[in-house]
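Only one chain comes next, encoded as structure tokens, the form predicted on its own.
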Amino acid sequence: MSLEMFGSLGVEACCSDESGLVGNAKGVAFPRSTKEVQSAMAAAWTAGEHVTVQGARTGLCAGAVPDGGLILNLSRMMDILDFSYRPGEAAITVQSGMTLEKLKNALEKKHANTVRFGIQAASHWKAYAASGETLEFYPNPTEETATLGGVAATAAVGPHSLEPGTLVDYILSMELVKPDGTVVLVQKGMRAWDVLPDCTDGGRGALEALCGSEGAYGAVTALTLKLNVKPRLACGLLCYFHTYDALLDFFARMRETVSSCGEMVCAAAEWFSASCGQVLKQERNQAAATFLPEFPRGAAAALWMEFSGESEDSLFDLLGCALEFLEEAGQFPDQALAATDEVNLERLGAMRHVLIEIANCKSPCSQVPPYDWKLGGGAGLACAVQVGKCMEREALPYLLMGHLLSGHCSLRILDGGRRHRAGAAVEGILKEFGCAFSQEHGCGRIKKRLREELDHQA
């Protein structure tokens, strides 16, 4: 096998990602098909060269940064390969270089390149195009330029987190090219030991093992994704609280209201500490930040919730209940903001993404690794409160936020020169509360030590 597919042109540009860490490699290949990936992987295997698999390189934790060896960049593999549809149920098969943005546009506009479709897939796409439904890939990592292969590799979910669900619940199968060039179709129901002999937990589902593996088992070249019917209506609510306890009480009442209604779904629930408000106030020069409101004086935290459904009356009744709950509890009812149209829903819902972008500019992850952990319910917020107090004692600028539905929490320290002592204290708090490692922004080389620390205690 020859390594001629791996050229020197473009290597330098592919030796870094959004983490800011820069690596090195001998060559890079840009395959367009599974067959080309097979050839490249087999050649590298025969030559004894290790391969770093990349997508769009939007990751924050250096999972796509090479440490010598060769690069296999899959960003040119962007075709839709198959499609199945019947009202209320659909699936799509895409190459792993397809981006979230391109998939979203194809489904919303009902326009796609169907040259790779078989007769049945083409017929199903025609039926979908003529239907009154709009399909969506429900998981919503907010970096739309990320590839689907990269989303799976880092187990990225974003704010749309179902409590019992994860990204893998929306992946029906993955085509994997192993390091030796062997191709295997990994489907639901397969155990890891059936297809991944090197997996340390062979009893896990094979798809679960692949999600978050960051290329450890080879290159994922195609994914079959479960699609949902996009709800006709959606709205968002941004509100503020004097305490985290008040936030948690409000969230519980809203969940109960949604549950009793039976016609609504809570699609997202993200909290932000007052530190996020301080950073937004300081960074008003950031274009996206100008659309975000300032935290009111005295607010300890903010909560962003998204709801979806089919009934306009139910949506507005829900917002009315929210305002009533805020007034009863004295939690800034006059500062609460509702987004009932798509433009404002995107603007207000972008808070998490904007904050992460600001953090990346001020303190790249290669200089100041993020702390991502998982702990649900009241214990998760109690842990976050202690982490915030630690940051305040150290007088460090920081961002602290999380998802209430999934229990994911994230801390970004914005002063790399003074983070070391605070970092040790934060890790002590996470261990004390029994937190699990979260792959919220990937793991890569950047968060490897944190993963080992939290996994060890488990």
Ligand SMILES: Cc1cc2nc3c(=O)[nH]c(=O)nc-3n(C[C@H](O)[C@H](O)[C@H](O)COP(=O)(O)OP(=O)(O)OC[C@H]3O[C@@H](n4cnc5c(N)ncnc54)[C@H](O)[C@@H]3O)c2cc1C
Second form
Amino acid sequence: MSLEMFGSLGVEACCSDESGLVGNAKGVAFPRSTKEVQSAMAAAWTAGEHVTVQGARTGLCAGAVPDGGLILNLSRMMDILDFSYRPGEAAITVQSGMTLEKLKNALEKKHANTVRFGIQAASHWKAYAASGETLEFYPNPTEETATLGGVAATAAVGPHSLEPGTLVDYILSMELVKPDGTVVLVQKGMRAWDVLPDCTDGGRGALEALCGSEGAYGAVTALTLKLNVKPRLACGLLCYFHTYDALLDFFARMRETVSSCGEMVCAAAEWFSASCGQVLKQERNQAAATFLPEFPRGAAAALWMEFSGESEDSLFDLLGCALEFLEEAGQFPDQALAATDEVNLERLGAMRHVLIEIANCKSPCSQVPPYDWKLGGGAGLACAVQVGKCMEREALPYLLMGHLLSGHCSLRILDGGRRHRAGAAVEGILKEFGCAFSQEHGCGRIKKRLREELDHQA
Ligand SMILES: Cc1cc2nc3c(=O)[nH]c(=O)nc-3n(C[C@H](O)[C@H](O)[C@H](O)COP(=O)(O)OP(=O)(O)OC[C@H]3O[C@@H](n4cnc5c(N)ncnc54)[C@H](O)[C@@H]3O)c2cc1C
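Moving from the form predicted on its own, what structure would you give for the form predicted together with the ligand?
All chains and molecules follow, beginning with the one already shown.
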């Protein structure tokens, strides 16, 4: 085994990610196959070098930033390996460097490089191409240039965190090359202790343990993903509220309406504090932000909901109900916006993404670690309301947003210099609510440091 796969070309470019933290490494390898990953891992293992696994380096908390040692960058592993398409059941196996964007394009355009397909996969792909259906990988972790290996390793969650299911429900198996170079196929039903002896919580499912593990167990080289038939119709609704209580009332009524109609699914429900509106207003010149409407004066929060289904009547009934509820409650009915075509759906639904981009430019996570927490049953939002009040008292610019039901919330303070002043107060509130850090945006080095700080203070 030799380390010759690890060169110095490209090392510098691979020493940072979207967190803004810059690390260092002795060499980088860009394998194209599982075999190459195996031999690179085995060589590093034998030489006693530690390896940092990378996908597209879009991570926000420095999980992909090397701290010495060697880098294994899997972004060139982008082939589709297998495909199956049966009534009511479709799956695709991709190399882990496949990006969300490329997968989406292949499925939508029904155009893929099928040279690695066996006879059965090729015939299934042909049947899919001739069908009137479009398949999709339902989880949508927002940043489309991320790789599927990175998405799994960070347990990334985008706007589709509500129904139906979470990321791991859409991963049927993962091929993992362990640090010593051995390869294992991790499938549904396996326990963590069957394949990951170092896992501290061995009774969990092995796939669950790998999701969010940040490359700690090795390199995921391939994933088999469950695909859904994309619903024919989708619509989004952006509306504003004077109070968080009014927002929660509206959300509860909409959920009830969706479940009683039985034909639509609520695919996303994200809320944003009024401070997000102020930041968007200041950043109007940021290209993507220009498409987003201004928050109306007096609004405390905005809610973005996405619905999908097959029935046009149900969809318009749902929008009608939404308007009625807003009117009844006096919650900015004239400012509510609905998008029923793909272009506007994408523009309005981009709020979270645009805000993260603004935060990354103004205040990279390496300078100002973001706070992410997850509390179910409305407690996440209740905690966020307290955090928001604290930020207002401190008069700091900030972004506060989250998912309803999943209870995931996120705070970005946009003033690094004064972060420490507010940090202690925010941490106090998180502790009071007994918050656990969520894995969204990974738990990489920056989050680990923050968690250690909190544990230390506790
Ligand atoms: C504008 C913007 C918006 C974003 N929005 C969201 C969001 O809404 N939700 C969210 O969760 N994240 C979001 N992110 C963060 C990021 O896109 C995700 O964390 C993404 O999943 C990282 O994928 P990646 O391929 O870039 O992985 P990298 O950044 O390269 O790596 C991330 C971590 O995964 C590990 N890893 C990568 N590939 C593998 C592999 N094949 N095997 C084992 N370990 C691996 C790395 O070691 C590292 O710990 C956003 C980022 C940006 C820039």
